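As structure tokens, one chain now follows by itself in the form predicted on its own.
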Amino acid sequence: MPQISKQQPLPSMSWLLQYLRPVKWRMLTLMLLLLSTTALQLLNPQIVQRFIDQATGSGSVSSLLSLAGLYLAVAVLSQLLTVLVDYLGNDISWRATNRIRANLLKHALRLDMRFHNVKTPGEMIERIDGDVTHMSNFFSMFIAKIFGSFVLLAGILGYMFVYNWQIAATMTIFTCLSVGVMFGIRDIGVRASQSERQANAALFGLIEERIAGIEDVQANGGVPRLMNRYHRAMRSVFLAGRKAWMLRVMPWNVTVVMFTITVTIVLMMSVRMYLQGQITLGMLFLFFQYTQMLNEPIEQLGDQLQEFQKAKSGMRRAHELLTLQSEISDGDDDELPQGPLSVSFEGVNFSYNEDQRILHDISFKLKSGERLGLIGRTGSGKSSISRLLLRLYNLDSGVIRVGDVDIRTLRLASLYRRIGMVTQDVQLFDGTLRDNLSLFDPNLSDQKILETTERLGLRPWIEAMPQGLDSRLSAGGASLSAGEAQLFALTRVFLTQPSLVILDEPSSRLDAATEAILQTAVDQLLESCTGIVIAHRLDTLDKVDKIMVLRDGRIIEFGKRAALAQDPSSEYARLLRANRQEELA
């Protein structure tokens, strides 16, 4: 499995722009709206200044009412523009970040099983959704608000230099120092924010694992121990979150202190000039108001830098995931012979990790249309053979051929189109019966689905449902029996019309009556394709052509079923005798 580096550089701008490019016109509109809002913000204090000067001077009532009406109109327009800015910003955010989520999910689904074996679903949810949520502000408001903040700062300082260069110089020094400090320590909380996200991912992974195993937890009295682990994980989240927050707010705290000092200086200078008759009362208000307004873009810059630190950690983790490459490389060949596919293993060795080899020098040949029964104790390597056929893992050495074609040269999509697999644990999804049977394929007609379910004996059950194929199933299929779930899985395979079918102990949890129904469906399925049946129950292998017995990852016996059954010295015959004795007992 590819290793994840602890320290990843920030993704390049081209990586970010690919998500902003589709919303570039919305971004431009957002910036224009922000410019308009900024202009209105600068205008309002000047209206108030004129109102005060006219009210304390010789201004007429009509002019005062006009200024009040203008102030009200500007305030209403400013509020409308603010609502539009928020709406457009969120629209940009969702459009951009949903593309990132989709790309992350698509990429994660293509990574090999070695990666997924060490990642819990909870951690993957945090990677695909949690990290991206913290990036949403960057794609919606960061660029626009940073731009708007600098425009507002420039406007305020420009006006102040027109009115009084001394106060303007004081405000400029404060602005430069504040912005310099904030940008100088802008990355101080990034690493802590990454640790916070990792702590959250570990917590979500713990919750997901324990909910998935709730029966075992309750049956074995594991709730107190689980809660103990939960509290430890929550403490890690709290400590990591507190540290990240304290570091993220440091730039803002620095600017608050500097702003307080600057406001005091400007106010003292303005009052002094007013007492000396150099400025009017309205101008005094204007200076004070502009000083107060100066804090808004500075504070906004601080807030955005805090959000950027969160987004930066999310960007690194998202980019880190997207740069991982699966060890399963796609081939270029699309061609496989028509009809049932032959299978051959040639000197195959395989291990899930370097310390323990699972399969040792596996070699066998299965002709087109033949059925192979695969038996052996738990851990003997049966399921590993099926996983290798589907290229869920790479071989350590050797060659696997399907239809006389090395599977490493085939496109994965071409391989999956021709191979079907039914596992012991059938995955059912939150959706309609149609969605679960077709796996969300819109090209499969209802008629095709119903014809297939009728062949498998599942149609009466479907027609008894309140809405037929439109009836909904909950995730996990709690409303289905084990037999119905297995028939669901067989129907899925039937609908794909595969040339090679792998049945991984499909009847291990079924009673005798349901198993008989399932066996009839399996016989129909294997009539037109090559089959590999992995089974503990030997009576499910009565119709296979060949038997392979595995022990500790090695083939100890391989041959025609009838011949091995009649050979009293064979391992298969010994297992049959032991099975009969168990039934008699």
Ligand SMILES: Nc1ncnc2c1ncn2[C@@H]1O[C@H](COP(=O)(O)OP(=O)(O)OP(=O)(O)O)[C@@H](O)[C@H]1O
Contents of the next structure:
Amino acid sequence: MPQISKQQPLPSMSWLLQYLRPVKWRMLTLMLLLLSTTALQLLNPQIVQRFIDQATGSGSVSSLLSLAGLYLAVAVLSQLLTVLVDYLGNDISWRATNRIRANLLKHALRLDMRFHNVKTPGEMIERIDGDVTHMSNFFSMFIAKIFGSFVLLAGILGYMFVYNWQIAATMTIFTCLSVGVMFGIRDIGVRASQSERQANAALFGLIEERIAGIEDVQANGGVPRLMNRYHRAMRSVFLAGRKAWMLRVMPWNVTVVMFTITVTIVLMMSVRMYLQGQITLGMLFLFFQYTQMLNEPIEQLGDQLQEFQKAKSGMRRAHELLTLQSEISDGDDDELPQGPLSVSFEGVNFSYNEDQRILHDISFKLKSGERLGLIGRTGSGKSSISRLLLRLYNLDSGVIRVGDVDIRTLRLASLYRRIGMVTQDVQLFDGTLRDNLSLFDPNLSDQKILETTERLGLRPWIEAMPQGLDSRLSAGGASLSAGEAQLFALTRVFLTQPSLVILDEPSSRLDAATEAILQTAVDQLLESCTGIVIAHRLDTLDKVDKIMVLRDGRIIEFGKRAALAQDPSSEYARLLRANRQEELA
Ligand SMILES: Nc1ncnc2c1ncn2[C@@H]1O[C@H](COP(=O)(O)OP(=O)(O)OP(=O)(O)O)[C@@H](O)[C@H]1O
Ligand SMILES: [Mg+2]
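Could you drop in the structure for the form predicted in complex with the ligand? We only have the form predicted on its own so far.
Time for the whole complex; same chain goes first.
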């Protein structure tokens, strides 16, 4: 399994640029809009200043009214611009981050089963969606807002220097100190934010896993234990979140204190100047207003730094996922012989975990078109053999050939196109029966689907569904019984016209009628391809050519079914006898 290291480097600039490039014009527009709002922000206090001075001096009512009108117009315009900025910002961030989401999903879908076995779906959702959401601000507002804040600061300070250098100097010192402190300790919360994200991912993983297993949890009275684990996960989210938050707001707290001091100093200086008649009342207001306004860009810089920390941890985690390589390397051979495919295992050894070997020295051959019945106790390794045929895992040693081609040299897509598998627990997707049968392939016509179901003898079953092919199924398989799900999966595989099928029979028992339908369908399916039937009931295997018996990951018997059935000393014959006695009892 690919390992995830603790601390990954930040993704490179070119990684970021590939997502930023498609939105560059929008970003430029956003920047211009923000500049305009900044200009309006600077303008408004000056209108008020004129208004106050004219009101306290000798201004006419009409000039006061026009100033008031101007103020109103500027205010409305800046609101409009704010709406536009928000819209555009969101638009950009969705565009950019959706691309990352799609890439992450695509990549995760290609990662090998060893990776997915240890990742809960909930955690994957957090990583593909949650982490990326944390980056969204970075992609939309970050550059524009940092830029806008600096322009606003420069505007305020520049203006103040024209009027009064002492006050301007005080404001500049405060600004430099605040910004300096913020940049100095900006990284303080990154590590903590990353732990917070991890704790969140774990919590979601827990919730998802438990909801998926809700039946088992309820039936076994596991709710209190589950709640206990849930509370513990919540606790780590809380602790990690509190720590991350405290560290993240530290720079902000520092500036609040400094800001309060600055406002006091500026106010004292301006009031003195006013009392000495150096400035007008309007100017006093303007100075005060501009000092107040200093806070906004500084706070915004702080916010952006905080967002940047979140984005950085999100980016690290996204990048880390994207750099994980699947241990299954794709081959480049497309050539498989036409028609049913032969299968051969040569000295295959396999283990899921290093310490425990699951399959030992498995060697056998199936000619093209032959049908194999695979039997053995639960846990003997039957499903594992099928997983290896589909290259869901790499072998420890040995070779598997399909159609005389080593499957490692084949492109995975070519392999999957020719092999069909019905697993023990069939997965359904949210959609109509048609979507589920065709796996959302729009090129598959209803006629073809109905023809296939007819051939498999499943037509009455589909006709019994309330809306035929349009009936909605819900994900997870809750809307079909185990037998129905198997019938359904058979049809799905049949529609892909495989050259090799693997049928992993469910261990649950089906009723006699369903079983008969299923058997007919299986026989139909196996007529045109090579087949491996993993069976829990021997009667399912009446029509296979060969039998393999597995025990503890080893082949203890392999041969022609008819011959084995007639040889009283064979394991298969022994199992048949036991089966018959069971039926009689
Ligand atoms: N993903 C996995 N990770 C680790 N071990 C696994 C994994 N899947 C299966 N195993 C182990 O491999 C062994 C063989 O499992 P396998 O699923 O092949 O058995 P099986 O013969 O299909 O059993 P059943 O009849 O119950 O379906 C078992 O001991 C099982 O615990
Ligand atoms: Mg199995």
